[in-house]
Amino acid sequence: MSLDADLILLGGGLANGLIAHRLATRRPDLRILVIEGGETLGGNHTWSFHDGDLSQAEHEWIAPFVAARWTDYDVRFPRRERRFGTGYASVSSERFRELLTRQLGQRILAGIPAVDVTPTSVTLADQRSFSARAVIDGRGARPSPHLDLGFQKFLGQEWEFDRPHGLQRPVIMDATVPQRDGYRFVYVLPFSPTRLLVEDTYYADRGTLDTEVLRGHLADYATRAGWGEGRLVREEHGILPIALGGDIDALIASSNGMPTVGLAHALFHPTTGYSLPDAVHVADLVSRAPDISPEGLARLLDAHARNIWSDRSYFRMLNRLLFHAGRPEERYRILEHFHRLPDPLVARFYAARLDFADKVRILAGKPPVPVFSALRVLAASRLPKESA
C-alpha cells in the first residue's frame, strides 16, 4: 500500500508545529503532513519563555519564531517590587503560522477535523483518509481522570495606543491588583512603544472563565495605568493546566500506544503552565529519532514524559502548597515570598532545573502560609500517586 506521508502530525499547534519545522530542517527526506482541524495553524496565542529555559543551540533554531525579546522583566507584589536581569521572549501565533506556512506549503491541511485516528492513519470529517508510517497526536490538552489539576486562566488583549505607554520591559506578574478567584495578577508585554499585550490571569480552583468580567478588569487596569485611548488589535483567552499530582503511567496508557506530545502528555511546566520550552525539547528529540514507527516513537515519547514527570515532583508539591495551604485570596503571598530569591535561582525555577540546595532554599525562611496547613499538605505529598 502506498503511503501519503512518512509522518502525519495531527494537530497544528505549538508542539507539532515545532516538530514539523525541526524535521523539515534536519530531515528533509521525510514526507511530513500536518493536519489541523481548525482554520489555521497555531490558533490565537502568545507563547513566552525565559532565556534560561533553552540551550544555546535551541535558542538559535527557535530564533526565527521569536516576535519580541527583552533583556529583563519586572514583578510587582503588595510588599515587593523587583527587576530580574534575565532575558524573556515571546512567540506569536501570527509569526508561527507565517513561518510554517512558508516552510511547509502544501504539506499543511487545515479546516477539517479528524473523526477517526489510528497510529498509522487519519480519517477526516469529509471522509478523506491519509496513511503514514506513524501519526503523532498533538491536539492539545484533554480532560483526564489521571491528573489532579488546578487552573491558570486568563483573558488577554493586545492594544495599539494613541501615544507611548511608557513601559520598557515586561511585567510578568503584577499582583498589586485586588485578589479574587485565587491568585490573581496582570501580565503585560510591551511589543512596541505604543503596543501592549495585557492579560488578567488567575491561579484558580475552577476552570471556568467569565470573559465579560475580565474585560472589565482589564479596562480598569488600563485606566489606572493612564495609557489613554487606543485600538483593540486582538483578544486571546485560555485555561492552562497547573499540575498538582496524578498517575503518569495511567495517563500514558490512556493514549493506547499513540505517539503523543504536548499538554496531553503533561509536557508543560507544572507551576507556570509554560509549554514552549518542553515543545522545543520534544521537537529536537523527535528530529533525532532513529525509529519513526508508531512503536518506536511511542517508546521514545512515553519515556521522555515519564522522566519529566519524575524530575518535576517538587514543583507539584509546591503547587499543592499554593492551592491547598492557605486561603485563595492569600495565595499571592507564596509567590511574593518566592521572588525574594536571587536571579539565578529564579531562572533555574522557570527552567525546571532546580538542584537540591535550590529546593531547600525555596522552602527556607518564615513560611508565607499557616504552618499547620503547610505540614498537612506536605504530609499528603507522601501518599501514593501524589494524591493531594
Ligand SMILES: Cc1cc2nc3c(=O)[nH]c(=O)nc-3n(C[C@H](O)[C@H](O)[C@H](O)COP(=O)(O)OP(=O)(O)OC[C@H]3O[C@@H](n4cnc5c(N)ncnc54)[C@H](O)[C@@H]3O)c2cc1C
Contents of the next structure:
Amino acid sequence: MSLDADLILLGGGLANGLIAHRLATRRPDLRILVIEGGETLGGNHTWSFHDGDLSQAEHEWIAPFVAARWTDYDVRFPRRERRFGTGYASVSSERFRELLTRQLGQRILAGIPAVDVTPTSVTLADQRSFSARAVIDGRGARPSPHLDLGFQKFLGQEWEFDRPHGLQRPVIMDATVPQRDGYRFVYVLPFSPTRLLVEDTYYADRGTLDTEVLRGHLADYATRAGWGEGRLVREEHGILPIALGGDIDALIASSNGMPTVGLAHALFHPTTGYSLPDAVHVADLVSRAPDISPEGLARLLDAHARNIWSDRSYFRMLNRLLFHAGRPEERYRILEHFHRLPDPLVARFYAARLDFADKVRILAGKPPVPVFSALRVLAASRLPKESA
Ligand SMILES: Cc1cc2nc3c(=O)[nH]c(=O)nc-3n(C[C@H](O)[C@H](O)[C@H](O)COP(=O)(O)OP(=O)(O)OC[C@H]3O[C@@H](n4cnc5c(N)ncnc54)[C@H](O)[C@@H]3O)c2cc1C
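One more: the block was the form predicted alone; return the form predicted together with the ligand.
Full assembly next; the chain just shown is listed first.
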C-alpha cells in the first residue's frame, strides 16, 4: 500500500508548525503532511519569548517568524518597579500562518478534525484516511489526570489608538492593579507607537474565564493609562497550564506509543506556561531524528519529555509555594520578591536553566510567604511522585 506521506503532523499549532518548518528546511527528502482541524494553522495567539530562552542558532532560524522585538522590558509591583535589559520578542499567529503556508503549500490540509488516530494513520471526521511511516501528535493541551495544574488565564486585546500611547517597551507584569482571583497582573506589548496588546492575567486555582468581566478590567486599565480613543483590532484568550506536580511516566504511558509534542507532552515552562522555547528545541530534535518510525520518534520524544520534567522539578516546587503557601491575593509578593534578583538570573529563570547557586539565591532572603505554610509545601515536595 502506498503511503500518503513519510510523516503526518497532526495539529497545525505551534509545536507541529515549527517541526514542519524545520523538516521542510533540513529534510526536504521527507514528504510531510500537516493536518489541522481548525480553518487555518496557528490559531489566534501572540507567542512571546525572552532572548535568553534560545541559542544563537535557534534565534537565527526562528527570526522570520518574529513579528515584534524589544531590547528591554519593565515590571511593576506595589513596592518595586524595574527595567530588565534583556530582549523580548513575539511571534504572531498571522506571521506563523503566512510563512508556513508559503513554505508548505499543498502539504497542509486544514478544516476537518481527526477523529481516529494511530501511530501510522489519521482518519478525519469526513472519513478520509491518511497513512504515513509515522504520525506526530501535536493537538495541544488536553486534560490529564497525571498532571496537577494551576492556571494562568488571560484575556488580551490588541488596540489601534488614535494617538500615541507613549509606551516604548513591554510591561511583562504590571501587578499594581487590584489583586483578585489569585495573582493578577496586566501585560502590555507595544507593537507600534499607536498599537498595543494589553492582557488581563491571573495565576488562578480555577481554569475558568469570564471574558466580560476581564473586558471591563481592560477598559478600566486603558482609562487609567489615559490611552484615549481607539479601535479594537482583535482579542485572544488563553488558559495556560502551570505545573504544580504530576507523574510524567503515567502521562507518557497515556499517549500509547504515539509520538507526542507540545503542551500534550508537558513541554512548557512550568511557571510561565510558555511553550515556544520548548517547541523550538523539539523542532530541531525531530529534524535530526535518525529514526522516524513511530517507535523511534516516541523513544526520542519521551526521553526528552522525561529529562525536561526531571530538570524542572524546582520550578514545580516554586509553583506550589506560589499557589499553596500564602493567601491568593498575597501571591504577588512572591513575584515581587523574585524580581529583586539580577538580570542574568531572571533570564535563566525564564529560560528554565537555573544552576544550583541560582536556586539557593531565589529562596534566600526574608520569605514573602508565611514560613510554616512554606515548610508544609516544601515537605510535600519530598513525596516520590510530586503532588500538591
Ligand atoms: C492566547 C495564547 C497566548 C499564548 N502566549 C504564549 C506566549 O506568549 N509564549 C509562549 O511560549 N506560549 C504562549 N502560549 C502557550 C503555548 O505556547 C500555546 O498554547 C501553544 O500554542 C501550545 O502549542 P501546541 O503546539 O502544544 O498546541 P497548539 O498551538 O494549541 O496547537 C494544537 C493544534 O491542534 C489542532 N487540533 C486539536 N485537535 C485536533 C484534531 N482532532 N484534529 C486536527 N487538529 C486538531 C488545534 O486546532 C491546534 O491548531 C499561549 C497560549 C494561548 C492560548
